[in-house]
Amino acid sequence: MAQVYDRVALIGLGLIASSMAHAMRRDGLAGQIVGYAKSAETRQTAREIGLCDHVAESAAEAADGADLIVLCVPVGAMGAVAAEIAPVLKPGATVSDVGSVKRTVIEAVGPYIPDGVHFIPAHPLAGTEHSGPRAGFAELFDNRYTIIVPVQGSDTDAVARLSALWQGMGALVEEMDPEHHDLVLAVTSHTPHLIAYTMVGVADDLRRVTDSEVIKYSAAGFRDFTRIAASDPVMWRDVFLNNKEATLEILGRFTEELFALQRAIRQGDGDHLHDYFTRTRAIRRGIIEAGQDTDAPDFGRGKARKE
């Protein structure tokens, strides 16, 4: 794969922008990685492990003279990031980012950038429950979906060039508007986080259970909640306030399901519950069928990295 910009810069540096570092390079992609985070102590492990080209004192620092700018922080940073490197950003760089959210994003970094420079949002559709510079790898986009989110008057050429980047990296790459994306997002991953974080803090009020009995007989479903629910605080504090109306209208329709599954089994009415998990299985059906995920007993985590 051919080179699609001279100089990208990363500002963050957790399990996204280390996965991109790594996929960039591994393809190519990229003739100079630079990157910026705000805590010391990342910029010396991304040092240490030799993450980026060049790792930079500042985000202004790292954005200077690059083609292409990634956001790579917490939604509710986004906004402050942007106006750092408003004043640097050359004519016709590309800025994007990372969040799960983009209503808000839209919002927050769309007025600091500049004429000339092009603001095309974005989200890999990828991740694990581990953060930081030493958690990222190459594959981590291989065969998962990047949605691409161009703001009104986004220039085509800049759009198919940051494509071409994530297809590069290994991505599916699709574009949508942001009230969709985030509708979509509230009911794929945002509001199964809310449930995760609710079930694992459930387990943990249940005071006739032992916290060693929760540990020691946790079976897969119990299990698989607790992995979702080690997910970065931070990152999940401000998805769940920048996505509130999408969040709330998609927890509103599980309360509905959930209290005719109540009344289906307090009633006995076992139709009702297979019928509702035959459709149910249908769709986890459909998820490996897509290629999105494995059959394999243990989902195929035992071995691989990948989510």
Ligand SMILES: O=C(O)C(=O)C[C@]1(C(=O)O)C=C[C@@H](O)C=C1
Given for the second form:
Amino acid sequence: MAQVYDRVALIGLGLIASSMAHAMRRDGLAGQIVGYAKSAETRQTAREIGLCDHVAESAAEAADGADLIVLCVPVGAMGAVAAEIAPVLKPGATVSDVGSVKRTVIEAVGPYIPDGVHFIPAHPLAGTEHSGPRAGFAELFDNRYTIIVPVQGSDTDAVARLSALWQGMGALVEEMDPEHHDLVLAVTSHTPHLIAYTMVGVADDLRRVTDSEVIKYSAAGFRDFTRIAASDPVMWRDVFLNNKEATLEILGRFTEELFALQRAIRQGDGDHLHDYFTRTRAIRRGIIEAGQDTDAPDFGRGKARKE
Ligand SMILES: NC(=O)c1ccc[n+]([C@@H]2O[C@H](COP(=O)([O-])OP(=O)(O)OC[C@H]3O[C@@H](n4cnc5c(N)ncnc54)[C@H](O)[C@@H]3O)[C@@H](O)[C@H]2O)c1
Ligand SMILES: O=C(O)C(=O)C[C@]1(C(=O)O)C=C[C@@H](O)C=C1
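Okay, that's the form predicted alone, but what's the structure of the form predicted in complex with the named molecule?
Below is the entire complex, every chain and molecule, led by the chain shown above.
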């Protein structure tokens, strides 16, 4: 694929930024990649592994002269970074981000974007429990959705160009409005993470109390919970503080269902349990039959990735 942007600045050099750097290089999508992270240790690591063409000493130095600036920092840090880079943004440049929450990021960053600069928030629905500049890999976004969340008056050419970059990095691109994004992600990502954190905490408490080996002998499902619960605490603290309304709404519904199942177990109501599990099994099967399982070997064939 041809180059999409001349100079790309990545602010924050963790899992997502480093994966973007590898993916952009794999496909020659950027003429030059400049990076910056707050911690000197991270900047040093990025230099050692040759992650970018240049590692800057400030966010403003990285953003200066860039055609695309992508904010890859925890959601709670987006506004401060936007304030820092605002004075050096060149006319016609695009500022984007990869934050897991969209409405509060738009509120925090939007006011700093000068006239003549495009602001196009985005969110790749891809990740791992690892963080930092060594965690990235070029294939992270392959066949995964990236949600672009255009703000009012977003320039269509600038949106198309950013979409082309994400498609070049292997992603399937869709657009959503911020409120819808935050609600969908509260269901599919944020609340499930909270449940995993809770379950791992409960198991850990139990281990201490009984001195049994619940974690050592955990089966596959629980092992997945522990993987998710190993995710970066700063990132996830910021997700919940910034998607309060939607996660509280989904948690409320979750708790109601959980109480109903708890009552069914207590009362020996096998029909309730059987009906419930039959319904949830049908959901998984429906996803697979509809060809919506992005892990299926033939998913997205011919849609996004070039062979
Ligand atoms: N990890 C995931 O699964 C995942 C998936 C999609 C989107 N996201 C979002 O992407 C963003 C980055 O997540 P990540 O997983 O790459 O995190 P990470 O912890 O791997 O990296 C974050 C980076 O930001 C830097 N940083 C923190 N505050 C900063 C500041 N004020 N100025 C400059 N640099 C700063 C850190 O030094 C680090 O290099 C977050 O907003 C997160 O919500 C994460
Ligand atoms: O696979 C994982 O480790 C993830 O949790 C990735 C995951 C997700 O919930 O799917 C986590 C947060 C993001 O904003 C997007 C993707």
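Residue numbers count along the first chain shown, from 1. Because the structure is predicted, anything quoted here is derived from the model rather than measured. Here, rigid core means the biggest group of C-alpha atoms that superpose within 1.5 Å across both forms.
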| item | value |
| --- | --- |
| After fitting the core, A40 CA displacement of 2 Å or more between these two forms | no |
